[in-house]
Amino acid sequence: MGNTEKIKEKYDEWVREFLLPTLKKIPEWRKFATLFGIDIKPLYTPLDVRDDYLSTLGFPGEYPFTRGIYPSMYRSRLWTFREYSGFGSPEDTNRRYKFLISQGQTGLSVAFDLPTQLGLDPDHELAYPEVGKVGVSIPEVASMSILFDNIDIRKITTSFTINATAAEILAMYITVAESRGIDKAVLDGTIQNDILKEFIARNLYIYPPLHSMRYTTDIIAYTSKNLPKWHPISISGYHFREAGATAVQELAFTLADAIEYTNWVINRWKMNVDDFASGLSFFFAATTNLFEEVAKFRAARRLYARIMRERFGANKSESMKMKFHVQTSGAALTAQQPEVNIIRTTIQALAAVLGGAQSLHVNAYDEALALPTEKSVKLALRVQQVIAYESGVIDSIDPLGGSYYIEWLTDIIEEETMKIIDYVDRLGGMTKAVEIGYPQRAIAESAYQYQRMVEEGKISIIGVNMFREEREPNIELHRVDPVSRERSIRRVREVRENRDREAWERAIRELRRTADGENENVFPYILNAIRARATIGEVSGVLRDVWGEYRPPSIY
């Protein structure tokens, strides 16, 4: 009898002689299943995992990268500590950045207000109520320069959460660097620039899908040749998860988006995948289900490596490495008993680290109620630092690797993810899937099912449907100074009044001509317009005139 048969015989004996008699006396207190609907057994053994270590796990830094994309992982370099921050005017946010850097933050992450994200200047009638409210107002390059005042952008990586106006924001950052004598080739950071997920979950889009895809992929093509250290896109599953997607849907739709962007760059610009794939990056959520999240991250690396090699013919190792940022779940934060959120985000951050993230943001405990205070954001940063410097979880690479449960969970997430990707392929790709509303409907259905289970008590949330307290939380909340809005409005008007009118008109005219055609890359013309002190509203206004604005179909 072989070893597998011996284990199977012993396992059956254990179930018969030990487990079942125990469960007759003490039944399980709830149903155990993954959040994506697969039953979880009481115990996992070698019978549940693939017996092929080299092809499914391998070693860190080697294909298929299941155990990590770098040979030494956190033993050589920790992940980047980020806290997503932005509010009011650039002066306000600059002070917060300097505070976070003084407390040990190692990378910046910029949150923009809604007018900036939607291409509206702060004095636009639709923008006024939202200026500086959920992020910082950056309508023109002068504001971008103030945002990074006395911060050495040659030495720190900066992540910009910006999509429909990503080109304008990157152009401002480049222009600020040039004004300081910094070559744009040394700039290191990321713009989110993931417009497909806006159509699916976040809804901060401007232009129709095909024009939006041109906008996004033109940026990728430009940066691959001119900004070698820059990540021109952060393909984001985070927002799918926050909108109600399961872990499998989050991963599947993110990878389907990656496939779509890669196809577009190859087809539009006739580029080889190895010419640009190393710049692609990703962004995922971490929820409180520790093992499911760790397995998701491991499955993501393995799937991406295989897709890039087998589907696109990538030859370079860097083209197959999935580099990703993780943010703890905002949707998991509760307004009830907000201090309990510290425990939730600690577990979520631990999942990101055990899953091998390259960058991490931990939400502050008060963010279900308001933007974080200086006190709460410092505590969120300390969560990362305690995990890094005190917990010991970084001492060994992929420490959960080899766990029968983790390996089974990694395999099952991979299998279920591929079912969705195959279906998207049959629909004709992710742009087509978005146009007919497939991912939108799938996420909405998952969100409904999750909320129903919460309301029925099948999913427990402390303070919401368990261990509730009637008293209102009594904590300090952050308030944005209303003076910040007037400061932003005054500055954008001064920029319009003091710029070289002829250079501005010439740049805007050339941008309009390029957008009206199809063959030229639109990014250099956006960059020239920003150099001529065009505002974000003016650049976006030109593209709105030429490309139109998107109106989504009804999907319910």
Second form
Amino acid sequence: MGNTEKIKEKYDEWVREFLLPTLKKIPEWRKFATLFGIDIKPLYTPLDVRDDYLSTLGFPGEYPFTRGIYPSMYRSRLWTFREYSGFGSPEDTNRRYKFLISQGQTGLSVAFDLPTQLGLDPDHELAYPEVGKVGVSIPEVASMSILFDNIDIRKITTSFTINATAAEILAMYITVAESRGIDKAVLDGTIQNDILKEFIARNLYIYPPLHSMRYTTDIIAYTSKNLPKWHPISISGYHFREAGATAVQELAFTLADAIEYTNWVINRWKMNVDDFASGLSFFFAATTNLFEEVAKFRAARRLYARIMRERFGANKSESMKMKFHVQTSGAALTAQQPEVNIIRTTIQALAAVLGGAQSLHVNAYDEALALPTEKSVKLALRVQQVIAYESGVIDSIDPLGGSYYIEWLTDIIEEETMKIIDYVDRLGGMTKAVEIGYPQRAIAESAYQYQRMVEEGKISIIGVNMFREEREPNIELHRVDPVSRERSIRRVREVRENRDREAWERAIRELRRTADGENENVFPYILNAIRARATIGEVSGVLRDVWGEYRPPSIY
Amino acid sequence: MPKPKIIIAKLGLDGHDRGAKVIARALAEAGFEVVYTGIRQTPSQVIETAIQEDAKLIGVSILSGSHMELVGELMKIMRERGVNIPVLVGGIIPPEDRDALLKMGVAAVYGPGTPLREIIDIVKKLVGAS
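What's the form predicted in complex with the partner chain like, now that we've got the form predicted alone?
Full assembly next; the chain just shown is listed first.
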């Protein structure tokens, strides 16, 4: 009798003679299942794990990268501590960045206000109430320069959460670098630039899907040639999860988006996958369900490596490595007993680290009520530092690898994810799927089912449906200084009056001509317009004119 | 008897609409006719929709921190136009702003974590449905 048969025989005996009699006396107190609806057994054993270590797991830094993308992982270099931050004017935000850097943050992550994200200058009628509220107002180059005042942009990596106006923001960053005598080729950072995700979940889009895909992929083509260290896209599942997707939907729609962008760059620019794939990066959520999240990250790496090699014929190892940033889940934070959020975010951050993330943002405990204060964001950063320097979870690479439960969960997430990717393939890819509203509907359905499960007590949330307290939270909240809005409006008006009118007109004219055609890359023309001090409202105004604005069906 | 009609609206530029959609669906299942405006609505657009649809209640969802300005504008236009429909506000609303919104005439304010049945109950009470 082989080892497997012996274990099987012993397992059946354990169930018969120990487990079932115990359960008869003390029944299980709830149903146990993954958040995406698969039953979880009481115990996992070698019987649940595929017996092909080398092809499914392998070694860190080696295909299929299940155990990590680098051979030495956090023993050589910790992940980047990157708290997402921005509010008010660039002066206010610059102060916050310097504070965070002084507290040990190692990368920056810029939160822009809604007008900047939607290509509206701060003095636009629709922009006015929102200037500087959920992020910093950056409508033109002078503001970008202040944002990075006395920060060495050759050394620090910066992530810009910007999509529908990603090109304008990157162009401003390049222009600031040029004004400081820095070659753009040394710039290192990320623009989110993931428009499909905006159509599916985050809703900050401007142009219709096909024009938006051109905008996004033109940037990828440009940076792969001119900014070799830059990540021109961060393909994001985070927002799907926040909108209510399950872990499997989060992963499946993200990978289906990656497939769509890759196809577009290959077809539009006749590029080889190995010429640009190393620039692709990813962004996921981490919720409080620790093992499900760890397994999701491991499955994500393995699936991506397989997709890049098998579907796109990638040859370079760099093209198959999934590099990802993680943010803890904002939707998992509670306004009730907000201090409990520190415990939640610690577990979520742990999931990201055990999952092998390259960069991490931990939410502050007060974010279900307002933007974080200096105190709360510092505590969030400290969560990362305690995990990194005190917990010992970084001592060995992929420490949960080989756990029967984790490996089973990784396999099942991979299988379930592939089912959705296959379905999207049958629909003709993600742009088509978005146009018919498939992912939007699927996520709205999951969000509703999740809320019902919370109401029925099938999902436990401390302070919300368990251990409630009637008292109101009493914590100090961050307030955006109302003066910052007027400052932003004044500055953009000054820019419009004082620039070289002729150069500006020429750049705008050229941009319009390029956008109107199909064959040229639109990014260099956006860059020229920004260099000529065009504002974000003017550049996206031209593109709105030529490409139109998208009006989606409302699905709930 | 026709179902009472309710408008669920996203005011301002914010695109986070998970809460708005979940509430829209829960109210529809609770027997109301729900019109969801979709994202990026101005206060006057929402009031226009409410008048056209003869709505019995307006539910507004805002997570961008601009609730004071946008709801203030909404209430002002309603007063000017003589529109008298109860308004509910939901989203990321700091406690002290909630009191200010209630002073403006908003019927109720709900933050994250509010059970759906609590919202359905208040809506039923406000529109006088059984």
